[in-house]
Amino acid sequence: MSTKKPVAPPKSALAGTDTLDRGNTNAKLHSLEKFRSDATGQALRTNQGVKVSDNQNSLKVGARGPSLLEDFIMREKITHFDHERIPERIVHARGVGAHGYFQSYENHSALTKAGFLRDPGHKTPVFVRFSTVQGPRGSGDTVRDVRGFAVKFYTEEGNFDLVGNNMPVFFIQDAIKFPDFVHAVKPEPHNEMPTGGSAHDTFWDFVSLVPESAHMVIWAMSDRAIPKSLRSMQGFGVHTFRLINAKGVSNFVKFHWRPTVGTCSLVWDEAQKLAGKDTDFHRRDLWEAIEGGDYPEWELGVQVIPEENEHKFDFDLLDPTKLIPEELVPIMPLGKMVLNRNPDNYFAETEQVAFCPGHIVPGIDFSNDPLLQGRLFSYTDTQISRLGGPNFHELPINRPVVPFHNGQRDAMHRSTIDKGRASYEPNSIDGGWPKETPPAAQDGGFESYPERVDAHKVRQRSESFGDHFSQARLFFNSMSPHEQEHIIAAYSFELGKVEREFIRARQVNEILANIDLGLAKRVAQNLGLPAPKKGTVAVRKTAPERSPALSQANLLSGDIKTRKVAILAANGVDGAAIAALQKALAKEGAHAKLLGPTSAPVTTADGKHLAVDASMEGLPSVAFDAVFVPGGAKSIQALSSDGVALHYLLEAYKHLKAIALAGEAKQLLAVLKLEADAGLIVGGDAKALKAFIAAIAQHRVWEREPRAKAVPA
């Protein structure tokens, strides 16, 4: 984003919940707190309010006799249990959510009349749901996949849902192709595999036949598809929207979320191991960060395109497979979002929350993006099926913070008890209420932007949507060398899982060769296919040819806040070295966990007992950002013959993480047959700790990667 920002509110204003009780603060922000229930001190009752005297035994004829049908307590309990599950989402089924707030940096009334963007003194409650796309609810967090990034703003003018992904483009251009894409990406129908990945024939068959998918697929083959955490993901609105001010002036916009901790990813081997060792890695990280007070933060920004500039690009703003390079249109920061409270009940909140791109407020409107237009219908239609009818907006997590009155009545799960006799408008029986609000009035009613459209009804794609490869090439050219190598490896791995060779060949010759011939040749070589000599379409240059903002190598935060460091220790460890590291990390806002050979305390060289946070097997290296081994002759002697400890270090080395060896721990270099490098620091003094912290801030030691491939771990 642009480094030139409007003056932000004081830190205390933006981080009010950092110093106040979270529950009380959020209760003030969100009027729906009355729906929350705390059973502390309460009697066990039925759903009808009857106190229960025995919840251990059903009603029987004698202690060993038959159970009685008249046992209404048992029948209510079993009946409710039998119907606890609702259909999971077709896509984005595996999700995790959190509460928080959004606060505008300043009054953006020149850009929009949306109230939550015009009052920097107001905190708008939000609920955010992150998700994977392909897998079911029980799939893993760290699979290679797109991540959903959906935000519900509970504004004073109604709910606004910004429903996007962690990638700024999508696979298809027109909503009519969405069922085809989802059918292709979901598990294959004959064996229901794979559950959580895209390495199978139907997916690659589809995308190799649909060139418009090329840009999104190369994003999915990049490190963006295996984020390190949900807290370190960027988010995008994907589509082009409109912001409209009080004078009726419209600008096209693209929405961007940028995390304050920086943007970074796992490495592939690490992602695969985490899927087995901790299926809940991402949701656990988010939960623990919020519980520990490391509240995740994102900055919301927009790229603003005046209407008169709509056609000044070499791509179409309405094409959802295209992005706007920041070199052409910089990002204007609007405000900051802070997540500071975990849900009280996963089902009632995260599972029942219902998002829809069509939930907008005055000052925000749509573009004619054909994929967006289909989503406006599809999301509401889906929720009716999932949540049992059209009243899903009455569930507490979906209710707006402002009252809603209209003539809509009845249907399943209606919870509002409407007074009055008229369920129509206009009426005279109830005094004409509720009444329309003119759009020009203070806090006026919603008014669609009066865009003039003069065209024939046709089923065709605009010619301006016809370029499918130039932005994929822009993305690949913008990557750092190690990111390009990861993309090559990802295509090779994923296509290597495809059974039909003609699908592999089509993807290489008709898609990759049109993106970058070097990329295509490398993947072809890895698949044992003939290398293509040229692409099938003419190369179309882009302006710019490279965009540094697309590379995660340029999106690090520069600090180590919230990073996690493992300290490996055995009996006889140097306690002073541990204390020095803990102090240095705390100063930087990072966290350390002490790990021993078992969960038993370890004894320091001077006889003190230190409680460990877990064993090395209990918290493996893939759960941490870096590893520190303090000195102590007996401790290092024990670790040198401990296979788990040695594997721990080799695995961290292979995953390119910062490692520091203090004092006698230097001996481990010879045991492991490793050489010190920019991220393998030897020493425990202040200078070495500073170098260790600097290495952690770089996220990975990328220059180590060629050597690390030969390390068994």
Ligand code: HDE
Second form
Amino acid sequence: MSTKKPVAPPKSALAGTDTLDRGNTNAKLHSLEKFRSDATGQALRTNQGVKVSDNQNSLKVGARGPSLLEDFIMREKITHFDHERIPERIVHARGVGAHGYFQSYENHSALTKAGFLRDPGHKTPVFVRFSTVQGPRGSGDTVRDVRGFAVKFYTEEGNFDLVGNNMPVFFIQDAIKFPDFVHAVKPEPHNEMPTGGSAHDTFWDFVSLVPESAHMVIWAMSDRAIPKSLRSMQGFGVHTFRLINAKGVSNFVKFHWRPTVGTCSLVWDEAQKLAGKDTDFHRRDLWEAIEGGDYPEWELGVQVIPEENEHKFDFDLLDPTKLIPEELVPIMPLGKMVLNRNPDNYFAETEQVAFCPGHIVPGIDFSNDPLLQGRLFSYTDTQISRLGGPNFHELPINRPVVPFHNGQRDAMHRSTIDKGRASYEPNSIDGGWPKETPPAAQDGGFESYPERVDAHKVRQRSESFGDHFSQARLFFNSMSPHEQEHIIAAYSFELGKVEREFIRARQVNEILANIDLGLAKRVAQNLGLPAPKKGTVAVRKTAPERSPALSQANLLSGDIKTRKVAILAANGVDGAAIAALQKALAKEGAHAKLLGPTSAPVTTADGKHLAVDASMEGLPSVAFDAVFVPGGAKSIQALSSDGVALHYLLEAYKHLKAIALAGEAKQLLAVLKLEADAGLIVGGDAKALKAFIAAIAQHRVWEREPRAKAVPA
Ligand code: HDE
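To complete the pair, please output the form predicted in complex with this ligand; the form predicted on its own was given just before.
Zooming out: every chain and molecule, the one shown earlier first.
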């Protein structure tokens, strides 16, 4: 006998439930929508379609058992559960995805025959997955690491995957070194530590022995490796690709994504604390932004290099450890991408999405970059074990929006029921279908660019790949003073975790000294090593010697759209000051959350009850861009003796955030022993709020950084 009967949901619970189209145009466009399954109003059934009457008790002989093997309902349920996990990605295991669309600004047919770049009226659905590289699926979001930035364009000519990173170069030049690099950076094999980071012996052993990694490693030691949010990251295709127009003219291109909210980072102490206080910090931010209608946007652009200019640079276009300074080749904007819908199901969409740099469409082609060439093979290969066979393209998230027919058949998990008898070509019994499509200006079959190649078959690295330090130096020289300090601190921190002194010394003397002697000396000093006197190789000058486009100091949006402000309040708070701030922020497109000593509502000085969004412990300062403390004598008295509130402010100060102290909150300056500065504003009137907003737009109060080091938060 069942102890509990299934209860039909009340009618009211069904009202307004999710439908496929949540007002997003792209939802309708995508063929995967027909695979979404909604259980609302449905009976619980087994996988064979049998209605289940009792989902609480297994089948037993008598109420106290024994249990019966014939209980097919329990066996089916537990068997399925036993196999719920699939292998996580070997790299980029932790990720988060979102749906959206891409729209071309204009007809770029002079550049490419790819349809999605020719029709400005068409919205091409996209699915994007952002990721960290080193850590497993459950690791922290804010660790120091490269971020993956993979975009699947579901175009009318098939899927195009732009599988990039948030940094424009890579650690190695040849795919054959990838397993070595990944084994070195991953947790060490004997104790599986550390999780999510590169601060350990095997990583630094490898990179100090492989000078081609120098450029990418300095990017990884820069603020780029601790992004503020996924929404504020730039993205890069890294390799040189080709775009080909209808006349067969090919240009080399480098792909770039630029976020409209600007590019900025966490500070290191904040990143470390967030890894514990909110492991999901980045995925939560992305999710909440999309749910709240702050749709993240990027502009896709390309640097275009005519074929005849291939050899006009002081580096090789095929070398993935080099970037093309934007000052040499500006970025040509192509269109914009908007992410406007969260997935319905993490596993079905974000976990099962299978990207591959080899997924291209007519009008796009590869270059001979030897790293890219290896990737073309690796991604499809890895899906075969990760997704259980060669039919992963049939999973809804991976299906193109165009129908596809070919002679491929069978294999594990085949879901298409192919009709007809001929799964071979040519055939005469199924009318010869499906048939080839010759290449054409539009809607033609894919045609590889007919590049002429005439050379010996060799295992060699081109001499043009031989310069490993000049662009690392260009990067360091292009940083603002505070960014340079962060790089010195990051090398010192990471190498400080390396147990073997000879590895630390090799990195300092044979890598850093060739990038910049000043950098090498500072790191040597922090590690207690003798300072190198000169580098080990001659490093040539780059032209330009500085690239301002590389510094995040030049990449802010100038506004405070979508920024988050914490309001600290206790009973007796000045309600009018809160309302004034909320109004000012709303006008700027920023958001505020009210935090109290606990999650209980606070009472304003004039007796109103205000619901709080969380307690100060529940939403710590690291989750916000700025902090506002309204006046109210009693509230300030309470906050002045509340260790959590005081720590909140000291921590925000230490992390160089804008802080405004309105009315009686001014008294907190003395309690905290802090002095007002460009970002620590005293006052709550219109002028003070304007200054507060201007300080938030600067993202951090960099000039405070030397003073903030003394703050014990
Ligand atoms: Fe990847 N990479 N990679 N990679 N990579 C994978 O593919 C690989 C490289 C990148 O969100 C794997 O499906 C090789 C560069 C991203 O699902 C694997 C080489 C760049 C993602 C693989 C590289 C990337 C991956 C693991 C050197 C930036 C996550 C699971 C030859 C341009 C995609 C998978 C997602 C994932 C191989 C180098 C970006 C093992 C062999 C360079 C964003 O196939």
